[in-house]
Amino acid sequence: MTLRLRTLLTATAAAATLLAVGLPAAQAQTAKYKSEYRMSLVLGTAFPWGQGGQLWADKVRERTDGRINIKLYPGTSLVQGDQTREFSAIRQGVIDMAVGSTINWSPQVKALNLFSLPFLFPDYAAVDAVVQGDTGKEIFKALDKAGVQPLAWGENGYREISNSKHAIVQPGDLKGLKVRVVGSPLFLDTFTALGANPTQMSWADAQPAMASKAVDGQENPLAVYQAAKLQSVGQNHITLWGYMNDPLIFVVNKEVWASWTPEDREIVRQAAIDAGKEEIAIARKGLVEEGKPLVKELQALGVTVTDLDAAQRKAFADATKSVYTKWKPQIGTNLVEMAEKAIAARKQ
């Protein structure tokens, strides 16, 4: 056997050995992937929120050539509809991924209460300045520390108030109204300060409660009001007061995140960013265009829509100033002031 042939055979054998070693490693990597990943959502695809989840799932499936398949579980059904348990369930691995509300996760991550401070965000430019800037990065750090992998921002929208009794124009108009709110102590403080009777309940329970007049009103983005047809359960008065904006956050369970290849992680992250941008546009549709077409659609259904001017809005802000002051140190004075500076410097 010539030296050249011996060298060739040795090299061939070495390559075969490398392939034999590498193949099981590749198979092991593939084996870590689940056949299906569970995504939790509060609202389904009739709403911008659910559409954001669907967009993310579709983009991931397409861009990973089916390696990562995601099934949507709306109605927070993986935690029996209890929105405030969702974040803990993501950390524990009961939920693989989610598009979640800053409100629902705020009991576990205090920084998220920033978005529920009454009358902090005067317009969409203010929201964008906060979530897309240094404040948003700090909040993502807090989420990472709390045990989930944050990827991108979405938006549920400005929460406007509706009720079955009368138009709300000034703080006194809320006195005695029984208003459904989500499970956030800050919300309870805000509505109590305005003289209302805040009643905590899940979204699944809220609509029957409105229909039976067990509660007088609720607060939600107009896109939610429209998709849920809340005028059909007696919510015939809406006030556009923009008292808080509810950004959504695209996250993944950390163990699931670690199980994917770096390439797939980047695909999932970029898909979340792209889906988030599209979802925000959907959530704002009809509200950022000239004349607010969505408002006109609701008025055509017989809904009375009251759009507060700056002075009227200030009256509500003044009435809830004590709540803002109380919660600022609980959220983190530095974080709140960072947001306030970003809002003051925003481009409108």
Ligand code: X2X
Contents of the next structure:
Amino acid sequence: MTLRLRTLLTATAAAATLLAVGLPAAQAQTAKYKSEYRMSLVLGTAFPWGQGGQLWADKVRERTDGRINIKLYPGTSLVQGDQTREFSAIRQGVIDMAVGSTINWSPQVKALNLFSLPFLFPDYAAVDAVVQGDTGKEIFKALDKAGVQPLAWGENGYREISNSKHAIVQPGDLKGLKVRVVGSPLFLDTFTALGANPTQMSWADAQPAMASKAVDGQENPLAVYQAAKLQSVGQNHITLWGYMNDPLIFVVNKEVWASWTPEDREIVRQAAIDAGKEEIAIARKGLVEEGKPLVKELQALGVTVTDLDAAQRKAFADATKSVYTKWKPQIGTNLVEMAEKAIAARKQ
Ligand code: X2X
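So that was the form predicted alone. Now I'd like the form predicted together with the ligand, please.
Complete assembly follows, chain above in first position.
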């Protein structure tokens, strides 16, 4: 190689280096960014859940000046509505990000069954003490280990039972009722312990099953009942038993997460935290105000709402104690005790 050529090559390489260094980091990285990221959700924007996803997507788009564009895929459509397969699809990259329920992911992440332990959470302060405290951090570690990047908490809500037959006041009232539950083994145990006849099916299949009376009942938060208009499929009796609270978790696929600049990761994380806070307020609307206005709205539709007192609620807790005891070691005795302690120490 002639000296001239070598000098020229060196100069060219130096110029190229300069160019790369001189480029704003974000611009240099966007080459690796996808034009669109796919967010999976079970429930769409008619529900608090979907609104939480929309809030997250909007904040990310604004705060990254459009570098990260997210499209919502409600109805778990990226896994053909099979919500218990959602977690594996996020891990594998079929789904880029999600706002998902602990119930749907509990078959893959044992720790998430914590929230399905019957009658663990006496009130919202108990939920907050667990998810926003050290227990929540432990659960995020479990999610990280299971292969996704967890970012923030949201809430589907306290799951209340409804049915088309009669008011449920005591455990015996559930006897023989065919109740649709999500595909999680703990739910089968709980409803079997109560003498009901639980049937697993996806949310997509649940609504036609209620309409055709293939099932008698279901359990979901009142905000879901209202937005899905379950009174119109014959679910005329609701019992407020607050047997479990179903948090939502904002997560991102790990490869996608690693492909973003540290600045953009921080933006996405903060946007998830902000959206999660707003979503939790939306999910609790009408239930935390004096007189529970949402309950009044449902009653005005002709729905019977039975609000259990402490003694009546205890009868259901007693009837499902064996499920709690059986699942505690499966979930992890340490984790469950951490949650129990946080609940006992909560500020009310
Ligand atoms: O399927 C349900 O009941 C729902 C919508 O609440 C969940 O995805 C857990």
